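Presented as structure tokens, the chain that follows is alone, the form predicted alone.
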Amino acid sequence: MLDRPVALVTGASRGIGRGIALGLAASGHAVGVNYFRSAEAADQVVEQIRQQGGTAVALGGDVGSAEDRQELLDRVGTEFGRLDVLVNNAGITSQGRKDLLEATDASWERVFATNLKGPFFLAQQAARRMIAAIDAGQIPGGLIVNISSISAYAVSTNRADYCMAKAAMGMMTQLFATRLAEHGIRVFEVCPGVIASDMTAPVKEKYDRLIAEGLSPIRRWGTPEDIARAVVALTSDAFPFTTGERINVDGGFHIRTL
């Protein structure tokens, strides 16, 4: 078993996800970089993490699956011998951006599993090797991260299966949190506004008039390396009476203003 705590981040072989698997290795993390597809791009983010004196792992698999998920969970016991930290940062997209009223069923079941589905479930399964081991005393405790989104509150009706899915993991954050807590757990939801990412590259020149025009109070893209200093800060000891919270990360987004 490693001396220093494991991470585990889903989603992680490019933008927020990359960001947030470089954090945490910086701080101090051995991390597992979760890959759907790209596993050359999972291989350079372990090799940065390596060079930069860390260590990795590169991890594939597809969170919307059961079986992948179980394969990831037994890799990481295997590769570390332990795990403290789950990232569920892996998501897509609404596929083909439908109005709601041309959404589908093929697009509702593959967000939802990947969105929603996916982080439930393997926080779940997380969720009881944390207990385990904490019992035993091989890890003080344990942190639970679901990156979830601005589209939780904020409609885009063209998008509507991952503003609901990311809704609802909002709801899921205060079960599992509530849940827990007496284990010594505590699980965050962290709210990226609008991020600088291949997810956002093809709606830029958008983004780049709403912000210019005040989108956010403060006015420029988020960059994933935002979003990986405040899941940095929660693996801290900053926050040790505090579960359940959204954090937003969305340069001022959420507050409403006349």
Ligand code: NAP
Second form
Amino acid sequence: MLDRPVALVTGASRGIGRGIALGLAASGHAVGVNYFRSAEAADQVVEQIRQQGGTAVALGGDVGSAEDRQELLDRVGTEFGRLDVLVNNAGITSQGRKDLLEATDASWERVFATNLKGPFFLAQQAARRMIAAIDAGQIPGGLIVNISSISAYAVSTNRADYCMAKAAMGMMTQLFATRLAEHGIRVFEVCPGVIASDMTAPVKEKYDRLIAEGLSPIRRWGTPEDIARAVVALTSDAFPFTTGERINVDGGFHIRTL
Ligand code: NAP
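Since the structure above is the form predicted alone, I would like to see how the form predicted in complex with the ligand looks, so please show that one next.
Once more the chain from above appears, this time first in line as the rest of the complex follows.
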């Protein structure tokens, strides 16, 4: 069993997940770098971590598939012998960004499988393993971080499935926080604002304009590193009496103004 904490980050081949994997590695975690389609990009993340003296392994798998989730956690067990931190980051946007009145069954199925069902059952299965390890005195405690979105409460009528899945992730965070507290596992929701990544690249001009017009009090794009720093802070010993909290990393977007 590894003598340092181990983190599994889903969707860590690109964007925010990549940033979180690099941040956790830099703060002393061995990291499982999950990817779905971008194997080469995941290998590059692993290579970068290793070059900086860290430990990482690329782990393929679709978080929407029960079989893949099982295999993912099994591989973390074989590679590292423990799991201290799960970051449910993998996510996709609404397919085709269609208006509410044109929204499709196919997009719903894919978005909910990836953005909600996957994170829920990964949290469930990871928690079971963490509890066993905590009870056996192998790890001091556990942490689950769910990467949701400002779309959990801000309406986009062309991304209904995405918004609803992210809103449900807020409740999911509170459910697991409540159930797992007695076992020494804390659970948080990190809520990114507009972050520069492949996901937002197709709507870059729209967001450039909105940010310039004051979409958030801090007038800039967020970066994967902004999210990574929040996640790393949660792994520190700074919040021992806090769980179930939503951490907004959004330049102040959530503040209502008159
Ligand atoms: P991104 O650049 O599109 O990257 C998405 C990542 O998720 C990729 O690594 C991708 O892996 C992985 N992924 C997609 N489907 C997967 C699946 N079924 N199983 C495993 N991995 C899968 O997106 P991002 O902007 O970094 O977003 C990351 C998270 O932050 C998402 O949950 C998103 O909803 C949330 N978020 C983003 C923003 C934003 O402004 N960008 C704002 C709020 C919240 P492969 O490439 O290997 O397939």
